[in-house]
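Shown here is one chain on its own, the form predicted alone, set out as structure tokens.
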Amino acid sequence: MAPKKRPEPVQVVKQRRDEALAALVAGVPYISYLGVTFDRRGDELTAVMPFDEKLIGNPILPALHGGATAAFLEVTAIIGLSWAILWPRIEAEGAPDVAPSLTRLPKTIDFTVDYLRSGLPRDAYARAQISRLGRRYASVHVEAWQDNRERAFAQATGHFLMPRNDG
């Protein structure tokens, strides 16, 4: 009976997580512009944007530009629909770099805002949750909030076209 083999130590798989995410939202240049990041707790992600004044519509309220508002939800769309679909790879043991095959992102179909409330001058959240994922279309709903994660200031929906897997 052969040995069982040793599961890899934790640092190498957070790791392994880490620059994944990394190589994934690099793909995106207009979130660094936004200074969007993801927070990575397992398989979850949530998307933090950092208040910036380049962010404000209205600077008399002030509130953050509708823009900006539905640029973060649709990144945070694309990004947790594609983190969604490497993990099972990025979870295989040994699994090899999947930094190369991180090119193609889900193209989007169509993508509806719901502005509920005008966005603070403040840090923003936004958590995606697939309702279907499909091997050609998939759809996300994402919710966007500041203060509360239960009084949410925006929300979308979205359909994609899915990347081809040539992998």
Given for the second form:
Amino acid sequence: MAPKKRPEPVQVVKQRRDEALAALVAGVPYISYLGVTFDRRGDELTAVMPFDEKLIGNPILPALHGGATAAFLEVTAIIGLSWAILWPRIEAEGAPDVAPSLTRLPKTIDFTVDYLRSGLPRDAYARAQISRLGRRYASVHVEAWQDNRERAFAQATGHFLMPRNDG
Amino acid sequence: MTQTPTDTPNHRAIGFFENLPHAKSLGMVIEKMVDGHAVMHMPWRDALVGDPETGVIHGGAVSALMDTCCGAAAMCHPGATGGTATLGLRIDYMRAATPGQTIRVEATCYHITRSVAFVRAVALDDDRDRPVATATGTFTVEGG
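Alternate state requested, the form predicted together with the partner chain (shown: the form predicted alone):
Full assembly next; the chain just shown is listed first.
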């Protein structure tokens, strides 16, 4: 038995994880367009969509556009899934850098959005929960909220086709 | 494209939808909005790409166009009494939209009650025989 290795310094671990996440997110132009960023706590991600004028649907209310909300939920689901398959590779011993080019994104098969209340003109947050992660198909549930975590303003469920690692 | 007189309620509705900040920001153009039918398109551009490897437009951008077009179809139905908000929207993605091509959505409000409008839509690119995506949605009927 090899002697147990000392745990890596915390900065090294954090940097590796944050870089992998940043590379994954930066690769998608539409995520930048929406202004969505991801907060990471260990392996848990929270998507953040800071309020912006261009996300407004009804200027009279005003309320977030249903399309912006749907896109936010779908982005959260796709990054959540990609992160779930990326994580074991980042954490594998001796795994150096995880090139973002190796990270092929899951493809949406279907996506159903449930609008619970109108999105207010302020920041929105979302988390994805992976209900099933198979080799070919995955099922994901996402919830988005604003001021109060217990009062989601939208939720969605979708099926995704997983990227094949063998190419 | 349907030419609409500039002073009709229909034209005002088109103006309303085209000027929604998010619709404007994504570059949506309304071609038609009459009797529960709406047609809109959105030109391809870099910012809308979801898969950098292929240049394929993000599903979320297609969703936004679907949602707007379905809402417009619901609102221009003769049975509609005012504004509308999306209750639920399901989108099935049949294939990746061809990079560089404009996405066009045709939506029909096929049933409306005092409370709910039922809408279906199809998204197409240049190959009109093979839909990119289909959607079904339910919308509120306000003032009903």
